[in-house]
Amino acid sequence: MKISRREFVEMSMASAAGLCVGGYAINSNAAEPQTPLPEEDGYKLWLRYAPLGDAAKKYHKVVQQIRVDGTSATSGIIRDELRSATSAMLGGNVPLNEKVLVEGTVVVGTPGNSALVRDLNWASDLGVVGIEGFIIRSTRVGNKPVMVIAADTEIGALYGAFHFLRLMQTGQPIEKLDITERPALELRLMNHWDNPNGTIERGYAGRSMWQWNDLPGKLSPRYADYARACASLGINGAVINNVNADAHILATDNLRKVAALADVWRPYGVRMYLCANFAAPVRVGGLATADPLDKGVADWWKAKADEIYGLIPDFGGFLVKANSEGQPGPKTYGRTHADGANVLADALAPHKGNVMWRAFVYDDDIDPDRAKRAYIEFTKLDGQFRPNVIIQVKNGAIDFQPREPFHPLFGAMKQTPVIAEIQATQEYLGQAKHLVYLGTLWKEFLDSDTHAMGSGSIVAKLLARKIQPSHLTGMVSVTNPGLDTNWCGHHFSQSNWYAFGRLAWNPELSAEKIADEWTRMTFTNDDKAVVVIRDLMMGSRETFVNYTMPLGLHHLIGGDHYAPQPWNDRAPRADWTATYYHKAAEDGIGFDRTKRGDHAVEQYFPPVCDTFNDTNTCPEKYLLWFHRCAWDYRMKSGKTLWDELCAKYQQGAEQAAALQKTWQSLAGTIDSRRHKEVADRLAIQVADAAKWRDQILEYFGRFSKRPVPQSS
């Protein structure tokens, strides 16, 4: 029977009733349960601390008393949160006692503030975790089984803290533990795109938190609350304002108001960092020129920098977009990128500021091909930029796209510290508006291999110095929080910032396990439902990719990155283009990057050029990425590549429509207000993932002169 494409994503909306999730028949029409969750807006996050019920049993033995020593700032913080979240968790007040031990008291120290601490003797495993980790331990203690959780410093201690309630939250047993974490990464920092108005660029959760306005003086719940979350996560720093960057941001009066924000955070770990506009020396000093190598020009941001590190101590440094996308550069005075980059870095040095330039380069006079921009750029700059210069580049050669191979700077630069940039705010995977969770992606992109030191240099081992050495590592997101009281949009964007930092502490940690404890913290420890969710969120980017631009295609949108526009010709540049990419005609499409056509491959280590120079040995979620093939290039499969598109485009509206579903069965599993509003986003997930189907086929159609196959 063949059957059209409306009926084909019609009738699968239809059995996805009774779709197999995980193991688990789903089953749209399951009963209400008896007395109706209470509904929650998702202020809270992931850190809700939601009763355990019978389940809290196993924890009470271990969990009787509070003792948290130390009386700073941090300590306090650290007492609060244990005590209100195990009280809450546990369903009784967890009492606080610093003075007299009994069973089961969970105690947090450093050997600076706690004499218990110090006479265990946990010094040299102390050295091991460095000043951000954290050890977790079962012992004795007058002979008394106590919980230790002791770190080198108060943040430390705090982070142990979050990870010891993560336990609790999700389920783990906690009755004999031996935890010794550290970070793998140093920087693990959020990046905001937020302007002064309070607008934020690629933001869709509303506008910025940073009430400009009201600071230095009033200062909002939501930035303690920002902090937190932050620090339940290991991360660490924060750039607050957009990379395009205002330069009055540095002008004296917004300082103090940075200063303000930087004073909330520092008690939970969270450093300041700024986006510094190159042109400020004229823009905010009132000099004739910017140039790098002027000693005026110098002079200023060394006065700056004091200035900055007056007012905040603690600050972490700048981040720096030049000379791309019409940001003011070095090389507008026939500068180089690390003579910009170094003007700053010395400035910053004697305070032990970092200066982090991004690597989002794309100049055409460089090459034809915006791909290898970057990388042409860079690599000949290796060993010109000071110690304290970190190139931050993104997981991708073009722009976060839904999917790309990795970046071909990593593992290239031999003498100059390499961060990973990842985004978190969905710019091009549905802005907020369709349920994708991309620690799938970003996991693709840390267990890639570029076979830079030889087989298993894999990124995450490179960004951690595991491979290569480098006296800085990092991992930096672009993020999506704003107003909005749930935070990110959708409520399942929250697993984006949630992953990110579960990745930036440890990047090999596996994007299942990430979904898991996110699902556990956010939504319900019950294990159907948690295999349910964590199942749909595991292939939701995926299906995304299926329904927009899957076999390598990529940029097939116009300006606002998030409608189908294949046919988008017309653009400042060429490069913002969608055919530009896609290069569809009657004989095929897709960009030649191989040896025969404009060598972007040659960019990446052997193996790995050979296996993408190669159609037989290329993967096929980047064939059209670095091939172009004609309409009935033969697939792996059998089909031709032109079927092959459409039956890629129709099956992901039919997962779409089936996560639309399968949520629908959640129904009472999930408290009513939550639940309503994902599911009024997953209605628009299914029309934009048929529109993107329907708009794109019949564009392709036009220059593969083939039909759309129908489905039976």
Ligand code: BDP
Given for the second form:
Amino acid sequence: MKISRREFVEMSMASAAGLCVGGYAINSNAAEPQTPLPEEDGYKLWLRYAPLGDAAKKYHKVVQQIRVDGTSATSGIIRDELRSATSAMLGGNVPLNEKVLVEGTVVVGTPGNSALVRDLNWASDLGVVGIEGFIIRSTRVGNKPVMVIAADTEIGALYGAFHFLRLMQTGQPIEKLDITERPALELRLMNHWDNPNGTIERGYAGRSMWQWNDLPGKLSPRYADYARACASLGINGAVINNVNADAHILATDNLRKVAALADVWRPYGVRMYLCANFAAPVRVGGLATADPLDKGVADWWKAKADEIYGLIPDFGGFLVKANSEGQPGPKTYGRTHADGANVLADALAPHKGNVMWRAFVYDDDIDPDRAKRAYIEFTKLDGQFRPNVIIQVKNGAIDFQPREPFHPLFGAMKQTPVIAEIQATQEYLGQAKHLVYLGTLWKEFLDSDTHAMGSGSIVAKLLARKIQPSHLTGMVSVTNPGLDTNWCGHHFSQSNWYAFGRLAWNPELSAEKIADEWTRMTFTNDDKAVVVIRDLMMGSRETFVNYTMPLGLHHLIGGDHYAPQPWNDRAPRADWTATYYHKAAEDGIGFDRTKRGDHAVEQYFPPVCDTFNDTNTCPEKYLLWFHRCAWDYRMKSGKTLWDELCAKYQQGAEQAAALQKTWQSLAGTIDSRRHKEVADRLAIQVADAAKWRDQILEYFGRFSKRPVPQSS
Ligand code: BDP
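Form predicted in complex with ligand BDP, following the form predicted alone:
Entire complex below, previous chain first.
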């Protein structure tokens, strides 16, 4: 079968949208023999630097030799990366030469380490890019055309080098460049939920990468590989331990281990952060209390901070989960979250460290609705936090559901910096067994208009202090690499690490562009295949929502957060069940959070609260999040709610099957090992999607008392 490019694109779009279940073959012409691609295991992530073949020709003139000024470890990393990457992509050895400048030299430097960069007199331009940004510019030195990657700092230069390589990896022109980049957000952090015993809370890619028994003496090569991958995206820090923190991470012996890791990461610009257990003064320090207003406690935290900075001079700070899900916190002592955060902030302030205090709290004495609790607690405390306290808020008010409206705390804290916490680990989204690209989920969140300061107050702009002043900005990701060879369990789960990094650098990038880049760097630059893969990624999250929790349904799971369990009505807390959220009964389904219900909509700024409040204006994707509707409620499609629900589940299961077929068609375009490993997981996904559809519809059918329409 031969198909035209146009047909190909149309078919792939239809397939990704779930319209075409048939699938088609890219490499179906048996007459054309194919050389099998070398097998890959995924370890190289998006930094494979695959040979560019004929496409390399356009780069040769610009990349004749590499010159990286500077003698630091970071300069060495830039030099190695540029040389090995360009040599691999272009074929042959691209020489290093720091002495003779020829036409086609790629020069990297800062005004501090390079006379050449100083002489360019770009000081005012470099002033604009800040301490982490960079300029990539085609220019002339003497009369030689050269490419200069310049930054104010060596870390900025490292980011610039990776950006330049990305252009080549993704087939972009590089002859005439004039690029100025600076990250929109300051804190771009990985949040690992790793435990000292090597397990990872909600981790699906093997055990923890941190080898506590071997540290500090023996350093796994993976530590530097990890930091390099982070640096390639501009990720500038990592919290290495679980938010349900073992207090003993702060014991001196462990801090030495942490310091050894921090030393490996430093030249890559990845700063070390730790989760602190609020009861550490008792559990590690042997004090009788951890009351934040106790002088002995404050002194203990100060001494601990001094000790940490003695070992790790650029330590970033603490992340704290307090009074949440059984964790200790200031409320244990009758104090507020502000009291708790401030005692740590005071200890870190002399060293310029920050406290990231999580807003993931849901004490049931605050309000019967879990979705309302964090907003109620934290808005009351606005203005009471020290300047180096940041409130870390999950994208939605419940917990990383396949779809949630944005958390009402975004825009609501006027005097306290708020950073966003998103989750690359697919805890509720198929857990590295299902192919789900989260770029689209995060863009939906980042593009949400909070109306905090009028129309256009989208989350991305709030985070980047484009709308409200804020002295600290950031976005963090509960993240997914473990010890699996391919880092993230599912080859496609790597795209979520990648997408997080790219969005933290620039939340205004499109999910599609990110998917395109990642595909080219990770799999292939074959345009046809790229379109297919990119489109299947773009549709994958909606597909997942359709077969698990469409129309605003949420938390239809049990403790594993994976399989359907809408009947789950027994758990240590009511808000850990499924029935608490869907409330299905004969008269209908959904959680009434309207002004007639529990008033949760009122936590949103007008007109968002009114939009969500009214079934006529509430987006149907959030319908059952905010409304309780009868089974025969009329949807915009004209169908009853029950029929629409059935249609969504059926569509989702079909879309999963289509995804599998589309992937099959890529055999030969992707190396056989990675192709098979993805195919194996897709088989699980397709079976799971059918199970979700069947079990959910059977269960809700008991209440709706209506048949499942045959073809919806
Ligand atoms: C939930 C997880 C739980 C985490 C918690 C958190 O199920 O394991 O400890 O979030 O964010 O998503 O603290």
